[in-house]
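Just the one chain here, laid out as structure tokens, in the form predicted alone.
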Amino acid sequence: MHKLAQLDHRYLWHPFTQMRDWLKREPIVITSGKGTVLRDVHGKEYLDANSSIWTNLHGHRHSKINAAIQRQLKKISHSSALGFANEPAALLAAKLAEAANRIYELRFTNDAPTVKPARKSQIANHKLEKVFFSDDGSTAMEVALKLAYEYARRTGRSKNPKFLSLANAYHGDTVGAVSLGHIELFHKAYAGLLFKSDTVMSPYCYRCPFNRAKPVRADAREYRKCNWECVDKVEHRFATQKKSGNPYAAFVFEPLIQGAAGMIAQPKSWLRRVTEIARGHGAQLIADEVMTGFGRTGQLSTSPFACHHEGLQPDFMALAKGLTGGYLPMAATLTTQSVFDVFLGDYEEFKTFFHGHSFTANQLGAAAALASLEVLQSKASIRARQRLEQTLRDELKTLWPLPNVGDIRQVGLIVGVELVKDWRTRKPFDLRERAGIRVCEAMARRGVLTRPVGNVIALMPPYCTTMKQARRMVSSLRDSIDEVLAG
């Protein structure tokens, strides 16, 4: 065993990992990377098929991001945002607000975006123009939660604000973010620490009890037969809560696709329907774009955010993961002027937002994020993402003949392949069978790295991935499923 692997075994505790299993074998120790390719201590090369846990947008060691960080290092790496401002953070906040408000350049006709001047009332009501920086997706959601909580109290909507989120929701691992989550496997152990939030069914078409369609070899969203009962459930939840005299303060969701839930992709127009219900009941909208932001869900005119695919502008947008291109931990929570205003007052009123982080708005992260945004908005990157999305769509069709592939869900450059014992019955593997883990281990032996979400194999390649590399990722998955699960 390599000496670095020995040190890892002796000292490190890895996240979301059963360490007894980890200690049974030599781990893959990554030492370098370039583009989509990673290299370990033994010189073996791998394709990074999940963008280093969904963070790396443009590939490893990108020349423009490297250069931006190096330039910033010659100035300063970090100074406190508590009482001081800095250049790259101010520039980044302006860029994020600009990107988040491009929805007001769009008009949605038959679900197809076309350019049109914004209505002033829309901008005034929901323009995202205030940015609070933090460290990661969990803290970005924690900020949104606290702001929405205080906004509801200070505006008189509720003395005891309540929140509604989706079944199987995951919004991070800080206590507030966990309280918004509803994955029992992750969250049950901490039940005694959490505040109660309510849950409503998510639009999981493949396993929806209201979907009357028999399984066929296609994405379940395409052949579902239902009457939008999942939307009715949301309406019922809001109406019931309103009758209690304490209407929901906010509705929390991941737009278009729920990541840690198992890459559960939402059918078209579901998000627009349920957020219209939430708005109709006066609730604010908290969009968790930690995974979906920055072009992950596909190109939409000039906007890089998933919400805008359905003509939606939330009151809070949480960003992280790809914010710095996958280089440094940094997050942002965007919100409206009306939320900002309820925290204004004389010093002695103590209406300040009492929340912060030591590395908030740090210069290195902001410099990396500015460079990443510049790359993201380039014509070359947009064309590359469009080609990669279509290549994945074409190659994924080769998985349908496999009897253990139940559903294939793709939203832009996010893919979830659900493994089952028999596609005809949708019978799932028991988690104890480790089907997803064993398939990913077989993929690693073939030089492709990704991580399962239960029995769902996720593919989320960096945007620089070539067509040849994308085809290899899918073929590796196909061969690994066949090796591990056939027979």
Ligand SMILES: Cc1ncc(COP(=O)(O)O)c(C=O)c1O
The other form holds:
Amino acid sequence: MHKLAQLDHRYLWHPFTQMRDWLKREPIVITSGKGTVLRDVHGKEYLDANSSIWTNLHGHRHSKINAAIQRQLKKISHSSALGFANEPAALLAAKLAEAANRIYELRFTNDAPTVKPARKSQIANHKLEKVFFSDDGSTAMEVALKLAYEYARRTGRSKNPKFLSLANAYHGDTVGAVSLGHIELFHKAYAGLLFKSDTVMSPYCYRCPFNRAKPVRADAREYRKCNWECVDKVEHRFATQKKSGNPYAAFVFEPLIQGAAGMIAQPKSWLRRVTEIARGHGAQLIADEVMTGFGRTGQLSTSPFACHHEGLQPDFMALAKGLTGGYLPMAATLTTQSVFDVFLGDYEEFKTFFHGHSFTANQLGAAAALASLEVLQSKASIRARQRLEQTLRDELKTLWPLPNVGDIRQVGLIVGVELVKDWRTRKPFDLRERAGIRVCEAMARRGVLTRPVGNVIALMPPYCTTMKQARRMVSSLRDSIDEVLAG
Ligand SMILES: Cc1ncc(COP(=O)(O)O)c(C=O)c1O
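For comparison with the form predicted alone, kindly provide the form predicted in complex with the named molecule.
Next comes the full complex, this chain leading.
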């Protein structure tokens, strides 16, 4: 075993990993990367098919992002945001606010005819003008949660603000973010530490009890037969809570697709419908764009955010993962002037938002993020993303003949392939059979790295992935399913 692998075995504890299994075999030790390719200590090359857990946007060692970090290194790496401003963080906050408010341009210039905000109220007075920096997706959500909580209390909406989030939601691992989550496997153990949040059905068409359609070889969202019962459930939840005299303070969701829930993609217009209901009941909207942000859900005119695909502007937008192009841990929570204003007051009123982190507004992260945003908005990147999305769409069709492929869900550059015992019955694998894990291990042997979400295989390549590499990702998935599950 390589000496670095030995050190890892001796000292490291890996996230979301059964360490007994980990210690049974030599881990892949990554030493370098370029574009979509990762290289290990033995010189073996792999394709980074999940963008290093959904973080990397433009590929590893990108010349523009490297150069931006190096330029910043020559000035300063970090100074505190407690008491001081800094150059790249100020510039970045302005750029993020600009990007997050592109929905207003879309509407007024009419350059995205597919986007129709259902009602003016969906976007009016929700300009995201204030940016609070933190370190990762969990902290970005924690900030949104605390702000929404205090906003509801200070505006008199609720003395004891309550939150509604989706079934199987995952918003991170800090205690507040876990309280908003509803994945039993991850969250049950900590129930005693958490505050209670309510949950409502999310639109998982493939396994929806209201979907009357027999399985066919297509994305279940396309052939579903239902009456939008999942939307009725949301309406019912809000109405019931209102009767209790303490209406929900906020509705929390991942827009277009729930990642860690199993790449559960929402049918078109679901988000618009349910957020209209939430706003109709006076709740604020917390959009977790930690996975979906920065072009992941496909190119929409000039906007890189998933909410805007449904003509929706939330009150809080949480960003992380791709913010720095996947280079450095940095996150942001964007919110409105009206939320900001309830924290204003004379010093001795102590209305201050008492929250922050040592590395808030870190300069290296902000410099990387500025460079990443510039690359993201370039014509070359937009074209590359469109090509990659289409190539994935075409290649994924080759998986339908496999009997163990139940559903294929693609939203832009995010793909989830749900493995089942038999597509005709939709019978799931028991988690103990480790179907997803075994398929990913077989893919790794073929030189393609990704991680399953239960029995769902995620593909989420960096935007610089070539068409040949994309085809290899899908063909290695196909061959691995065949090898591991057939027969
Ligand atoms: C939608 C979503 N929100 C929040 C998080 C938490 O982000 P982090 O792992 O950076 O804390 C994740 C992580 O996967 C996520 O997918």
